[in-house]
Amino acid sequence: MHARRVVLNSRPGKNGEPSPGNFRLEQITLTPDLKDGQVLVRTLYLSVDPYMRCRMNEDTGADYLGPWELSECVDGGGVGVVETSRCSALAEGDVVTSFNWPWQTHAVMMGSSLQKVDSQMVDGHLSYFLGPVGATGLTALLGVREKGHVTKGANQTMVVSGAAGACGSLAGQIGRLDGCARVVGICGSNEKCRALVEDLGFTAAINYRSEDVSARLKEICPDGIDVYFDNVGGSISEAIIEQMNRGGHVILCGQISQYNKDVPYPPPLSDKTQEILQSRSITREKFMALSYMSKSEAALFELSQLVKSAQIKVLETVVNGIENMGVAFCSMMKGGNIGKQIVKISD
């Protein structure tokens, strides 16, 4: 049978922004004969995420992330349905997901590399397995819980950068549910600011493109900042850390503002910011959900309940068609999405 796939056509130049031309669409033929343990899957949804920018480089800068190879099929988070199975654990019609799903319309995969999921966990919104009830949700929930030290009744203020993105939009809501008195989001448009406050229940939002972040933080957070969920790094993070209280906590989740630059991860901080962290005993440790996989099952169940009961609202930006993977990825890297950027491949 025929399928279409996306391969890495070229790498961005040094310190370069990715472009849709870095990806190429190809037609392939899949063998109809499955080996023992294999399944044929039809892809429903694929995820594009900021960490993928690191995989476009020859060296990802992270030992747990392999680079995408030139002229090879790209992969990432995906969800699909089993069409044919020679794997005893999976039957035709099962919904499955994986972190390493090939960007293909159909694919032959080892059943052992797939995780079967129950569509009732997401009330049938299968794309949510790539967002709030998947790796993104785990990162937000476990990041806040393991590194944020939020205490109910302690009148804490949390700031989230990249707040209208997939992870930030969830992290802010979790901070609020866990007891933060104030949750402030930083994002890049007035439309995003409105969504954070009106749809997601953030206390306030700051548009970093049109407002003075430092001045606005002083107004909105008169008692300083206790918890910072950092998705962006760079000058915005330094402005936020400058207003953090003694004993505060930085949840170091991502550094999207730095991903097009040739710097190590996490990128180095200025001397001034280092001095603030040390003198005020502020913790700032790299956070990865992968380090807490023993807690993932309980966390996913909790996220499912929060989403189904509408205590967590889900924002998604959906693009249709495998031919638009590169466009969707590049748009997401420039902040073109509100919530999780998803590409719908088939019904």
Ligand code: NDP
The other form holds:
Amino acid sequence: MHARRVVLNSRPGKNGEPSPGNFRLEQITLTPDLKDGQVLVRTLYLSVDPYMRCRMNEDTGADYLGPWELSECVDGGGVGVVETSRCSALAEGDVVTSFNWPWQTHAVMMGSSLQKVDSQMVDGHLSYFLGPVGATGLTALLGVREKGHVTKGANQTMVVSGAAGACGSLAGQIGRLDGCARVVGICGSNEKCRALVEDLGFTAAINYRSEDVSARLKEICPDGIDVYFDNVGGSISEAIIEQMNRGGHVILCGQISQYNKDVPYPPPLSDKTQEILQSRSITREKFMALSYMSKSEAALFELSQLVKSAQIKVLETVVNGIENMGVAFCSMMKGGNIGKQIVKISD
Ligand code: NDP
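Can I have the other form now, the form predicted in complex with this ligand, not the form predicted on its own?
Time for the whole complex; same chain goes first.
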């Protein structure tokens, strides 16, 4: 049978912006005979994520991430359905996911590399396994819980950067549910600001492209900032940290503003910001959702309940077609998404 796949066509360079031309679509033929343990899957949804920018480099700079190889099929988070199985644990019709799903319309995979999921956990909304009830939700929930020190009744103010994105939009809602008195989002458009306040219940939102972030934070957070969920790094983060209170906590989730630059992770802070962290005893520990996999089952169950009961609202931006994987990835890197960027591959 024929399938289509996306391969890495070229690298953007460590200091370059990725472009859709870095990816190439190919047609391949899949052999119909499965070996023992294998399954044929049809891809339903694929995820595009900021960490993939590192995989476009020859050296990812992270020991837990391998680079994508030129002219080889690209992979990442995916969800699909089993069409044929020679794996005893999986049957035709099962819905499965993996963090290493090839960007292919159909694929032959080892059943043991797939996790079977229950579509009731997402009320049939299967793309949510890549978002709020998947790696994105885990990042937001565990980030807030493990590094945020949010305490009910403590009148805390939380600021989230990258707030209208996949992790940020969930993290702010979790911060509010866990007891923050105020949750302020920073994002890149007025439409995103409106969605944060009107749809997701953020207290306020700041458009960093058109507003003075420092001045607006002073108005909105007169008592300072206690918890900062940092998705972006760079000058936005320095402006936020400057207004943090003594004993505050930075959840160091990601630094997307620096991903097209040849800098280590996490990128160095200015001397001034480092001095603020030290003198005010503000914690800023690197956070990796992957380090908390022993907590993932309970966390996914909780996220599923929060989404099904509409205590957490979900935003998604969906693009259709495997031919648009590169376009969707580059768009997400520049803020084209509200909520989780998903690519729908088949019905
Ligand atoms: P998002 O859905 O948030 O998409 C990325 C967003 O980043 C864009 O929509 C854009 O929104 C914003 N952005 C891009 N460039 C800049 C810039 N220069 N300055 C400010 N904002 C920018 O992606 P995710 O939710 O998947 O990821 C968010 C962060 O979380 C990333 O840093 C990622 O690396 C990190 N992450 C960390 C994990 C962990 O375990 N620690 C796991 C998963 C993700 P806008 O319009 O607002 O600019």
